[in-house]
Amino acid sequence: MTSSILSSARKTQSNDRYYNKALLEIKNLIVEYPVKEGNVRAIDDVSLTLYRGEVLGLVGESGCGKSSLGFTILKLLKGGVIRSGEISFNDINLVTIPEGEMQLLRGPELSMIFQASQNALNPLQKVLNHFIDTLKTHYRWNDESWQKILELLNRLEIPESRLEDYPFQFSGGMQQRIVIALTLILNPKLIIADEPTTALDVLVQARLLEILKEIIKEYDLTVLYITHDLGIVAEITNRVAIMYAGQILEIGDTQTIFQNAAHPYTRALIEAIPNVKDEEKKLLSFIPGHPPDLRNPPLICCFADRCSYSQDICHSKKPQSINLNFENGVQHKVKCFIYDDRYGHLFDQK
């Protein structure tokens, strides 16, 4: 693990305020995609709480269900079916709410920064029209709207003169800033950021992250930040949820995750981070094997076949989430037999 990532995690924690009021609660959520061969279980019994004012990172390999979870919250999941579970936002059950009422929540209450900004903007409409249409659709156009548009554009370093330009006239980084501005224009209570900087080069990504951090603090935003980049997680989040094969394997505050990761999968992800300062580490670490086939979700530990700690119990039973107690008092959960009092003695804990 690089020292720069560790220092970022410490800095993030030291400046954070902690909130006790839950804004979003997910309980025992199961989502499947019907296919010819059966059903692909993209989200497998996920329970998650997002508190007001925090930035929760959702991390995992590609295909582990991160984006599916984000789209399920907004009920924009194409082809997917919610089999069971609850999604409560401000005490509103999003699973059972009619689509007409859900449309009223999208934008002013729940909003999303999409991964591909070029697909989120209409190439035939000028940038200004995107803002006008968004505000008028939600009956928010008033005398103060123009000033708010200019304020957001200035905050995101987009010149006012570019409002009459079309999206294709902007770079990828500028397009993503426009998408972020469109997300913020309605003052949503919860923002789901689906890898918003993935397609950008390193320098543009770094600057956009700095702007995002400032805006999150300035507007007191609550964010579910979906990414596979642990460097971004250390830089911007309060807590981290580690997702694998549709399940949440570990969740805790950012600093604890990086300094004292509990689940073997989390440890393996952190070990795989390149470290140019470590002269002894000549080869990159990797996780052997491949994720399980989600058409037939494993009834055992989903990571057992790739885990260097696995024992017989891991191949015969499915672990449950266990609460861990750390000195900082922050809630930490892990789904692993290592920390189960009935089986912990079987493992060589490192």
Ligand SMILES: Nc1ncnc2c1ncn2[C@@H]1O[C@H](COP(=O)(O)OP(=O)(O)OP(=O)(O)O)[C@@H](O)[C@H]1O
Second form
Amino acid sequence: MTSSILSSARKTQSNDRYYNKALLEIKNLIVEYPVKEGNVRAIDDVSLTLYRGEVLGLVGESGCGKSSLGFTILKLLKGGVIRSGEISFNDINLVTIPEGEMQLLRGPELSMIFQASQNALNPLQKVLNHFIDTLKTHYRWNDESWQKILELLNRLEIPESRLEDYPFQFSGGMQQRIVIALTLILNPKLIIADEPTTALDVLVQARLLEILKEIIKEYDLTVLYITHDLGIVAEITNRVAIMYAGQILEIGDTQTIFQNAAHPYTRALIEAIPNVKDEEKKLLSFIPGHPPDLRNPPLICCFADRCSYSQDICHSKKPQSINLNFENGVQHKVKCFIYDDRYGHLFDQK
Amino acid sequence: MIKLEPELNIQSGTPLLEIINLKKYFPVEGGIIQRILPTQKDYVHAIDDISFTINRGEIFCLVGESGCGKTTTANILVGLEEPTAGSFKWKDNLISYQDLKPKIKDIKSQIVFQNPYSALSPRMRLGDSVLHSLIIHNRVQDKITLKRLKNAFKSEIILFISALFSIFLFIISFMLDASSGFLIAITAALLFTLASGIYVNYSLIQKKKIADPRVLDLFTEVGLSPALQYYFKYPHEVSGGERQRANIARAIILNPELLIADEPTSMLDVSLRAGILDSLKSLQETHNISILFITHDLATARHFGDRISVMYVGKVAEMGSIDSIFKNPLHPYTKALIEAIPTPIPGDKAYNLPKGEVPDAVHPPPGCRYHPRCTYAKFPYCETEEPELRELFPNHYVACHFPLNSI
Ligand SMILES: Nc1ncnc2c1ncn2[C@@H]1O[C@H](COP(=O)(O)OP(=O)(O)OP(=O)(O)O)[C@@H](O)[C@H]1O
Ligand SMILES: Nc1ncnc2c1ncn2[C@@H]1O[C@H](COP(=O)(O)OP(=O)(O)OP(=O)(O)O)[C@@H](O)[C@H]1O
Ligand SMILES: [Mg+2]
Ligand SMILES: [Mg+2]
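Since we've got the form predicted on its own here, give me the form predicted together with the ligand too.
Full assembly next; the chain just shown is listed first.
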């Protein structure tokens, strides 16, 4: 595909385009789910910036709050409450704007590919009707629409001839691509992709990732890519945020995270991934214990119980986010006392 | 440690279970026309003529994409599904499936399921769940277990009587008009219930009396320690990883010779996964169990298994030792699978990914089942002739007309 109607509108190609202009800024966000036994703190003081044109990976174990963060940004949180914090998107504060205005943003401005979203396709409607409906509800149906649809289908390797088919006639991988096409047709600025490939097989997943990578570049999308698979992160993202128990423990450049991870949790996580392409078979390492209960969390380091470096201080105080400096100049933050000038000496013996 | 009766003459490389030409077709529920005309019946070719051997004391991995027939194979081996055709050799004796079934019942093989969340009864404490599998299999004739069960029963009785007694006290207290007597009776009732509850549920002495020592040992072995604490927990009180450990304990306590593990770690997080595999491996070594390890994750298979069989749409595409398959994959499909796994190295790229998707198992493609997706050699008879599984290197089998070493 040489010329693209979709991308012509926003084409700013340069290598250092990242990290200049923030598209989405989250500040000190706290989100809780009130339950019988207290409050589940799914997002605990998260601050995060998404820059225009970047792919930011959000990685963490099951239940650490990744989807909750996605839902919060789209204001689609079911049963959860934003306790405090700010989310600004293009200088609009999403926390305070009324639902009516939010509806206008959802779709054409920010959009989400949900976890297992293949199931969201209406089984009674042909694929073509899904596209028409999506465009019409957002008043985007015009003369060019038809061409747009065909171009996208072509891009995502769905044969034109299958537009008249029903969703159940497609395989899981194709359904997922249809969902992605439906998201892209509205030309959103920011896409939150919540585990878009987890339900798929390795081969289908690998192909889809390749297509996604090309599309992100071509359409100059900004993506928050949620996954638990660090292998995918290595493949597709520019920066990564490591989430644990509702907090972001480390955030930085993908290359740096994989080669020079600062937080003990990130390191342990990277060591636990088996690599098939290793020359030698080696024993895998793992992290003993399990993630903490998110109900009424104590004010200590959330990883202290499982951390092999932990000292008394980790069990008595909550670490603050600390800036680290790496050569490439990309902002790198970590929440760990080891890197805190005031407490670093406590860890010297290790 | 659990008492075992190990057979001392076990050598690696001696076959435990041979599966020969196994087939499983599921009939497709067709539309009305097909029901009226029974001649046109369609079948899902879930397993279409596969053979492999599981040796004693080895970890045999079965890998492949979703729907290629892995779970169906496991289900047949534990007696949950009848095969359409196929024969079996158990320790070198040719037996039919009907004869294999009692062996299965005789707990020669046990299964650990894909989903740790649904496999344990939510109403049973972890320890009881494990003990229960002994009871189901009529393995509780020994005196120790009976005594433990009696103790458990006794504590239930204590609780029951104390509950009755406090209800009785309550009734009395309502019948008493004098407020002071009323209060005393209520307090006594409450204290009594509380005390007996604490005694039964929390007293270490009582717990030690009830808990089965074999289960406790096993819990320590699978990494649930302190075992006494985990023994009395309910499934909802522990994490997914711990549940899966209890599941493993439940299978191991029956002392099986073959353990079938159907994706035991795919529902778990990476940080827990390696721990479970570690426990499984050490159990396999100490008890000399053979494991049929089913997974779609080649990376896990590589680090965990001894031999591997790669399945594609109901057929074996390639089979051999882990080392030779990963160093020298001969089937284009195996190579693609290995290439496709995202590696934890930024900038690493996969090559030669096949296009298209897994074909429908109702109408599998003629010839080589992989030919529509194969990015390598495409010769006319890839499309017409089915490749045989042949031994190209010692103990390395491949079903491909043009294996990669010939290109
Ligand atoms: N409606 C709800 N009510 C109460 N607790 C909830 C609710 N939704 C989510 N939670 C809890 O909030 C935490 C974060 O959930 P979330 O779905 O965001 O996790 P996740 O990181 O997306 O996990 P996964 O990888 O399994 O999708 C979990 O502990 C979960 O149990
Ligand atoms: N009871 C059944 N009736 C009809 N078809 C079935 C039945 N059980 C399985 N199948 C079909 O048989 C094929 C093999 O299924 P199986 O569950 O063995 O796959 P699998 O390799 O375990 O896949 P996964 O990795 O998704 O667990 C699939 O096409 C499936 O749809
Ligand atoms: Mg989620
Ligand atoms: Mg299965």
